[in-house]
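Here we start with a single chain on its own, the form predicted alone, put down as structure tokens.
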Amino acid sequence: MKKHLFLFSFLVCAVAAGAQTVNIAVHPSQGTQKISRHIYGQFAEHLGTCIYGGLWVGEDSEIPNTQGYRTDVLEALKRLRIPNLRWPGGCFADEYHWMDGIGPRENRPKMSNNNWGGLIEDNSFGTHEFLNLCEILGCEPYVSANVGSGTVEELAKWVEYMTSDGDTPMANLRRQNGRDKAWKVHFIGVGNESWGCGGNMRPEYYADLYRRYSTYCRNYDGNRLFKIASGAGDYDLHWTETLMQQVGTRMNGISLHYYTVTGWHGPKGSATDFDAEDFYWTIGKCLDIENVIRQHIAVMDKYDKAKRVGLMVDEWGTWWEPEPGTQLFQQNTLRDAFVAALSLNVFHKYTDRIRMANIAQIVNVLQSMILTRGDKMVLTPTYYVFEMYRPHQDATFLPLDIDTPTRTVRDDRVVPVVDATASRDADGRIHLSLVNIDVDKAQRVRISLDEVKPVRISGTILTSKKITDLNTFEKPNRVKPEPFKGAKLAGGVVEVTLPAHAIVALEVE
């Protein structure tokens, strides 16, 4: 710890003389919207080693486990206070037939995972294993239903199986399989990426299918479903407009997918081998999500001024070339932490419409929280961003104005050098999250809080020597949060020396 504190102090002193000044004005009295904790949702798809080896090893595994779930992963996820978990996909969801994943595991049929390499799934992780995991984690399940290759009857029976406490056929089948009491399932996705891997549908056709399938998603015994339509990817505004016109408030939410990725069809770049210009380009692509969100919200506002339909960004994150010989296993550097922080900052601004977001994915796939290999586990820089941002969950969003230098990156995108978000928790504490994307230069930041006169401040910083730094199984603690001593109170304002390429979380009382 002393070594890290010395390094941080050295960094601050070394760059302070050349630091620029950024002015941030936070307006606590203008805060009216809550930041839904569900913006911090997670996503687990049957893909690579996300489920098998990541979350689930089975009760007979030599890897320490709790009822078949990896104990180390469980404990790490509990610390994040995950609000919801999406499953079983993704593209996998529209080929998944839920009855293959219930009953004695040794009797469950195997299946080919056609979307992800044709790997053979043994279905040992199914409905019971997923919903019981959510209970252990204290999070709400978000079940993605099969519309692409499944029937209305199949979906209707699955909802009954999960949520009915009555003397019904599916509830009794659940009881035969060892679960007497129904689970509470609030979020249900009616299909996934129906414009692509979920069926290559036209929006007009999917709109009719949604109306049909969602009709048979019944509410049983006090369980009320929040029905989410399969929405657009990136800038497909026509898809959103069609669903708002033809479905409207029959849906409770509509999804939106956005990845910080070089290209869908060509090489996506290395997760670990990049330079400063690549880093800045990534920041520009990441922040373009705000333009995407604004345009979809504008379409939704035309048909739903009361904002009854939520925008659910239920797939987002970085997507790089996978490690050789793997299914979308990618390492996670400090660059990925910046994408996480900046994306969350954007989501906070639109809490009147964004009700949920799910980073892809939770373990071992894309921009994950955790990496596992055998009995080893490592927490990623992205994990630590979610940990540092945890106080924003269900806190009141505080508007702010920021005067920051900008930087023009490739594709002529202009990005802020410093970005920030603020909230106030139920106990009145103000939480500030600051991001300095400048690879080389520190920034002097001056934060005013209007009528609030702070008396105490504490902080945490996430940074490292290089933006390419990452945590490995051999060196798991290279990138992790440390106490931050670069903030002070002066005349009722907060003055911060924000080191280069750093993410800082402050708590102000």
The other form holds:
Amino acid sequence: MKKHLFLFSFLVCAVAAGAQTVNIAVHPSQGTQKISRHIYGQFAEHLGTCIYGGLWVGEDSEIPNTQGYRTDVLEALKRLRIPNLRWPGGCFADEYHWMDGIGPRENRPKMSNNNWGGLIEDNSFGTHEFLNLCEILGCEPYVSANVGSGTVEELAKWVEYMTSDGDTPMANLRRQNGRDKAWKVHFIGVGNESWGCGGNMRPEYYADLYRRYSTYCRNYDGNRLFKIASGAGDYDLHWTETLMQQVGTRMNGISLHYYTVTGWHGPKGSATDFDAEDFYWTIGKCLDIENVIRQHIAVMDKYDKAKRVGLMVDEWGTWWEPEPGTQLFQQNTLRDAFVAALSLNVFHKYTDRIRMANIAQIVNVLQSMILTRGDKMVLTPTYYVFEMYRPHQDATFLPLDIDTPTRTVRDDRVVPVVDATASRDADGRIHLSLVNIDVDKAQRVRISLDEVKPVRISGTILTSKKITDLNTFEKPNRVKPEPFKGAKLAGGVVEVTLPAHAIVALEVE
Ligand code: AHR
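Having seen the form predicted alone, can you show the form predicted together with ligand AHR?
Okay, now the whole complex, with that chain kicking things off.
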């Protein structure tokens, strides 16, 4: 405890003399939109050790498991209240043939995972293992289907296998494989990155394929599919425009992928070895997602004023150089936690159009919640942001105005020093999340809530001595949330001393 008090005083003592107060005005009565819990979605691909080793070890493993799933990982994920899980890819999805992943495991054919190092995939984690995992986690499955190298028939049968309760051939096959009752599958992705690893298509061609493949994704026995078209990467507005024109409301959602990455070609930068300028650059690149989102939404608004089609940011997060000898396994520092918090803040703002987002990926790949090595597990700083932000799930988004200093970072991007988001939950409590990106200086923040005069406040903080701090298998608890004592009520407003490089979650009543 003493150590934390010391750390807190160390972090706040750097408030610059005469520094400007950051003013935040939250407008509770203007809240109309619900923040879909699906914005807190996750993604699990057959890539590196995400599935094998990360989520699944099999019943015979010495690693403690529950029906083959790692017990430690399951328990940690349950605490996040994951709303949905996307699977099996990513790029893997467009080479995946689901029939190879059903039936007795010893009979399942092997395949080469061509996108990810040509590793041999033994298909021991297939449809049953995935959908049962979702049931255990209490989340909705988001199945990403193969359009690149799969057939219409294959997809049609997969939907029937998963969701038909009738006396149909695929439902009977599922029963033979040990599952009587159909699962409920709402979200289905029709291809992934069809402009790239999913088939290198032009949007006009993909639009027709989408129309064809999605036609045969049937609604069985009360199951209602929400069909998601493979959407653009970054600023590819032409892709979105073509799909909105040629597919329109035949799709329930269109995806968007945006990574905080230094550049697709050439080195992507170290996950752990960076300085303050690199940190600020990362914040700028991360926040650029707002420009990308706005531009895609503007295109969508042209064709769909009623906002019937959702924008699904079903891949986002940081992408650094992988650890040597791994497939996309990267460490996760306090910097990654900032990317998580700031991205979620952006998604909240556009919640009338953004119906889902999936951070890439859940375990052991890119910006993970959890890292595993053998029987060890660590929770990353990103995990803790998802935990601290949990109250925003399905809460009402509260608009706010913020008057903050800004900072010009490399590539001439201008970023706010303090960022914030607010929501009100079903019980009337207001949740405020505050981010101070300043590496060195604490900020004085004053928050007014219009007619709401809070009487009680509590908070949690995520910070550490250095922005490069991280949790390792040897020191798994270096970066984790602590109770926050730097907020007080004064005459109906909230006054906060926000330590340098800190993320704070406040609850006010
Ligand atoms: O998340 C890793 C990869 O990034 C996915 O497989 C692909 O869709 C994207 O390019």
